[in-house]
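Starting off, we have a lone chain in the form predicted on its own, written out as structure tokens.
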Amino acid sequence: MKLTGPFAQILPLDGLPLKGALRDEQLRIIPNGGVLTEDGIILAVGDFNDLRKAHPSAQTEEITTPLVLLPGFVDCHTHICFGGNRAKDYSMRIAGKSYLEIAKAGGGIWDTVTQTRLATEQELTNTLIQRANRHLAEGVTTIEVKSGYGLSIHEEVKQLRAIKAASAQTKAKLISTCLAAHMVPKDFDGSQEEYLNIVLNELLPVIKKEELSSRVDIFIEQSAINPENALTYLSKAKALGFDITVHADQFTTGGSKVAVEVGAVSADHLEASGETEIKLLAGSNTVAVALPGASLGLGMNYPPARKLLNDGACLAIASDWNPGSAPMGDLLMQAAVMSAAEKLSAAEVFAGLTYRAATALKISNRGILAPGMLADMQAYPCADYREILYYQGKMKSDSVWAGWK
């Protein structure tokens, strides 16, 4: 048994609603707080001195400088298993080239597919561990990781095996998602329907047999997979026992409607979502996931986060860390910058990075600091939680505890 503290403040983020707007006044703040843990599980959260008196035999990890303790962040949307980079794409984009112009010049998703196919499984594992550990050092203790840069049976399995291997070699918790429906590969001689049927009939059974993932994602855009084919594919994947998430409404609408109709766990991106899509998501159990890193990387508007919350949606915030549109991968900085633009309270940002993001992954044992939860925690070098967002991501975690390992 271990007692960690005292912290200047603990924000357990417990007792808050899953959906809708939040005010900072709703936050429970524990001054001079401590956390009692055993085998990576939280036993109690409360006043440090009271916990020490009640548990005199507990080993004490004493905190000697002012720190604010939060749950570990959950990044519920990343693409950090990839080969190479797309610096050339980014240079062309900031010089004013369009997405189509970049693709015609050999860039875009297919460039990363080519580089990822050239990488060995071990190389993908090693670079993924490096990225996951960087995220972990910045307080992100749970990380969703997508495939989608293989786009063939063999290469998608290679990516997912690399994710599984990396998960055993980092203290961060990695949760894999099959994004074989990222786009129809350029070297596939057939239709969308034919490609998706191959994924359903040949790839997903292998994934299930090897326990490589329990989640399926799809990129719904006319330039990727159209809504009609996506709905058919996702319905069949769900029938096979996979949880569903959707790249939705990034450039055009239609994806969020499919997500809600199929009962997806989350609809991610939403930059193009309008009033109809906002109300649809708010009235559903599908988590709306904002990806401010993509907005920053592409130089486009943020998702309508404020309107989604005001209408009663569950809003999570993720990094979309990927080599093309969101190469930065700094989750807290992206969330802090979006909060200024979208007028999100600190409570809404922290909820979106923790327990609401965990809901987008269908995991219920992290995201708040409470008895029975994993002791995934992070502490910031300040005495007032408001300083964390005030520095717009420049203040980084001082200490990180990944309780599950």
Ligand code: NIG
Contents of the next structure:
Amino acid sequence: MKLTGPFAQILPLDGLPLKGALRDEQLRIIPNGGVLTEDGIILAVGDFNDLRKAHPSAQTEEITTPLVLLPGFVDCHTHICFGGNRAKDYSMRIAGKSYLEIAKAGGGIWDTVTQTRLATEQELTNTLIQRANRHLAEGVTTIEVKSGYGLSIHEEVKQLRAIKAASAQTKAKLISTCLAAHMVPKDFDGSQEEYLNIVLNELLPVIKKEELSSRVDIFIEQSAINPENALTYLSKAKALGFDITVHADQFTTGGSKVAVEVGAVSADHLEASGETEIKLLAGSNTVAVALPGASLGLGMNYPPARKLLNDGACLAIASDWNPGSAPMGDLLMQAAVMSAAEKLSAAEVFAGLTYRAATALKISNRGILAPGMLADMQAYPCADYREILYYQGKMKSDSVWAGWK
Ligand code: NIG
Ligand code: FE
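The form predicted in complex with this ligand is what I need now, so please give it after the form predicted on its own.
Once more the chain from above appears, this time first in line as the rest of the complex follows.
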């Protein structure tokens, strides 16, 4: 048994609703707090002195500077298994080139597919571990990682195997998702339906057999997969036992409707969502995931995060860390910057980065500091939690604890 503390403040993020707007006054703040853990699981959270008196035999990890303790962040949407980079795309984009011009110059998702196919499984594993460890050092203890840069049976399996291998070599918890439906590969000689059928009939069974993932994602967009084909594909993937998540409403609407219809765990992006989509998401159990890193990377508007919360949606915030639209990968900075523009409370931001993001992954044992939860925790060098967003992500976690996995 280990007692860690005293912390200037602990924000356990417990007792808060899953959906809708939150005020900072709803946050429970434990001053002079301690956390009792055993084997990476939380046994108790409370006043440090009370816990010490009640558990005199517990080994103490003494905190000697003012720190604010939060649950580890859950980044529920990333694409950090990839080869190469797209700095060339980015320089063209900031100089004003259009998506089409960039694609014509050999850029876009297909460029990363080419570079990822050139990398060995071992190389993908190594770079993924580095990125996961950088995230972990910044307080992100659970990281979802998508495939989607392989786009053939063999190459998608290679990516998912790399994610599985990396998962065993980092203390961060990696959750993999199959995004073979990112786009129809340029070297595929057939229709969208034919490609999706191959994924369904030939790829998903291998993924099941090798236990490479239990989640399926799709990019619903005019340039990728259309809503009709997406609905058919996702319904069949769901029938095979996969949880569904969707890249929805990034440039045009259509994706979130499919996501709600198929009972997806989350609908991510939502930059183009309007009143209809907001109402639909708010009335569903599908988590709305904002990806401010993509808005920053593409120079686009943020998703309507404030409106989604006001209407009662469950809003999570994720980085979308990828080589194309969101190369920065700094989750806290992105959430902090979006919160100023979208008018989100600290409670809404922290909820979106923790237990609401865990819900987007259908995981219930993290994101809240409470008995029975994983001891995934991070502490910031300040005595008042409000300083964390005030520095807009520039103040990083001082210590990170990654519990049992
Ligand atoms: O979430 N929108 C589609 N997929 C990624 C971008 C991937 C890429 O450009 O490499 C996204 O933004
Ligand atoms: Fe994405």
